[in-house]
Amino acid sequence: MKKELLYTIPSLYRDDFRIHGYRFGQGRKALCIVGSMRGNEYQQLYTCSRLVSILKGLEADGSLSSEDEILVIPALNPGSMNIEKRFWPKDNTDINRMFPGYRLGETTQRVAAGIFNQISVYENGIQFPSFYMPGNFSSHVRIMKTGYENVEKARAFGLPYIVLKVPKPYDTTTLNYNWQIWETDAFSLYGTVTDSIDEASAQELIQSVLRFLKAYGLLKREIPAGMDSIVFTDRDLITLRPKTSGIFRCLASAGARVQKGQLLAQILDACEGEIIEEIRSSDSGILFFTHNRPLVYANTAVFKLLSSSLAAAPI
């Protein structure tokens, strides 16, 4: 393993901004893994840090391919993480909305350009991102539907679901999208949480990465088989929204199987504590996403439901 300084921004008054990467092996640029880009992505940072430790051990005992290179970048925005701010501290911009970057642009554009110039040469790319809305997910692989997506290769992760994201205009500046445009097979791996640590979820994603390494000749050790993934688009999900604002009392968790008409959440008056709305499942299926904040606004997406017609097993 080699720890390298990949990008730095000098500072007049404080310590320089630095992004480090960890290289394993040499030769073909086989795989790049990127962790947190936002200051509250603690689970993503933790998962990447555990991967660095595991890959270090695998390399030491000769279990990694000697003809391929793996690069792991645990964090692209350590400055925001240090002060617990989700986006760039100075101007509140999002690095994952700045790719492929611009080396003469704003700070986050320069960071994106400096990193993308180095990671766009890899055959495969794995990112541990977070969703733009606060909430918990069922574990899955997400791929931008650009026409360059490689669904069959995504099956190697062995996660329950593969979601094809139909890109909106703002998605064209994300890492996943631009990796694909620059001919990298890109995959975003989503676990259950973002701003806390979930050991089981981290281990699930780590195992999925090891399965991917094994499937494509980067790992010599045997790995337990994963699941047969269900493939669907993000537009197949049923979104449930409240009509009122208030305290959000969630009664179901991500990954739970629910029946049509089942009570999923209650909205309480924030001052009087009375139940002002009940949210019930519009179909039988699996809760793919759940809102996880104490308060909720009217018309916010609080649940995303995968109908039983798309689920692997009968409900």
Given for the second form:
Amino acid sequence: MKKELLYTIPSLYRDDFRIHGYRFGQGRKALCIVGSMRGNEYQQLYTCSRLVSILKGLEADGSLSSEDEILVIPALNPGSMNIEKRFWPKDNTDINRMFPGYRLGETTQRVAAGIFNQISVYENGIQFPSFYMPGNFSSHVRIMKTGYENVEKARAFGLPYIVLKVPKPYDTTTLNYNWQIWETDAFSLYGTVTDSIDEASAQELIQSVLRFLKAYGLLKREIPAGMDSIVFTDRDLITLRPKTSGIFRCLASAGARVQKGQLLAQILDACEGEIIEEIRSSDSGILFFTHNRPLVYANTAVFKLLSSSLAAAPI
Amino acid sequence: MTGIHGDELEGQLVCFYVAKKIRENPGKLLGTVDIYPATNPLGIDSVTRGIPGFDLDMNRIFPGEPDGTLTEYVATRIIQDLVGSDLCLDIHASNIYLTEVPQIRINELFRERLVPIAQEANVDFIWVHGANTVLESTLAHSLNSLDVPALVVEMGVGMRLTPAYARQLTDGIFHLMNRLHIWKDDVENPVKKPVFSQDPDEVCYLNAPVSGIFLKKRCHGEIVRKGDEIGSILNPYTGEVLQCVAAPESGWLFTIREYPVVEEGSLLARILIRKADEL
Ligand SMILES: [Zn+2]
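Same protein, the form predicted together with its partner chain this time rather than the form predicted alone?
Then the entire complex follows, led off by the chain already shown.
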């Protein structure tokens, strides 16, 4: 493994901004893995850092292919993470809305361009992103439906779900979208949480990456088989929303199998503590996404449900 | 419309002047004028550019979704309320970093319809820019796609008021209202003839080559010659001038950096390239 400085910006008031990469093997540019891009993506950083440690061990005992190269970038935005800010410290821009970047543009456009230039040459790209809404997910692979998406390849992760996201205009500047346009097979891996650490979820994603490495000849070691992924588009999910605002008492967690009519959450009057609304499942299936904040506004998408007609896995 | 970005306040004064003039001259009003001073009220109320909470840019969620989140729902209802208007102005104030001359920015997709209207708006500059997928989720793009002519005004700087600009745009708005027969004024004041640009190669961007404190030497709206010093980037620790920032071309300085702290890449100025005899 070689630790390399991939991008730097000299700073006046604090240490220079630096993006480091960890390069395993050399030869065919097989895979690039990007961890956190935003300052609150702690779980993504954790998952990626553990992966670096595991790959180091695998390389040391000769289990990694020597003709292939894997680049891991655990933190694309350490400057924001250090100050607990989601977006770029000085102008609040989001690096994941700047791809493919512009070398002569503003700071985050330059960061995106400087990194993209180095990572767009890989055959495969894996990213650990977070959702734009606060909440917990069921583990899945998410792929932008650009027309270049490679769903069959995504099955190699062995995660329970593969979600095809129909891009909205603002998605066209994300890393996943641009990787695809530049002919990298791109996969976004979502675990349960973002701004806290969930060991089990990190392990699940690390295993899924190792399975992918194995499937594509990058790893010479047996990995326990994964699941047969269920594929659907984000539009197939059923959204449940409260009619009222208040305290959100969540009674079910992401990944849970629920029955039609099951009580999933209560909304409490924020000052008087009475239950003012109950949210029940409109169908049987898997809770794919749950809101994770103590308060909720009326009409917020608090649950996304995968109907059992799509989630055909055994109970 | 204004206040979609909660830190852009120049439009507040425009709303005030427009409302005041209508209040004082009710007999001259021949149509319906809707004023939205705070499209993102929680943002303005909390000195937040985006929608407070999860920091979403409100100008990236249009046309919204009727069954969507609070913000997407609000976006849909705003669009519903605006559809059918003869004209909409979405007034922005740059951001806290840059000061802009009063200008209207037009997506080239809507150039034919919007440029003639923008010519009557009493602004200094009309800038037609290229189409961009990301901008499809703006308020103006959504309205223009729904056949409501919508002009995006950028003027002044974030978190501040520039009364002269507010008066200038207010005059432009009443001029347009007069033309649209929403307002009846027998005396029609002439409007400014704006500088016009639709060639992307005419606009030159100056970005900070180093991190430091930017001290501007020239003001927005000034004519600069190639080689003129626009400002400098300073190191307050050592007393060194890290970089003199010179105009790479002659032209019109229509944007200048206001916020002093810069880093490599920060936008410092925009110059509309013009030959000496064109200025
Ligand atoms: Zn704005």
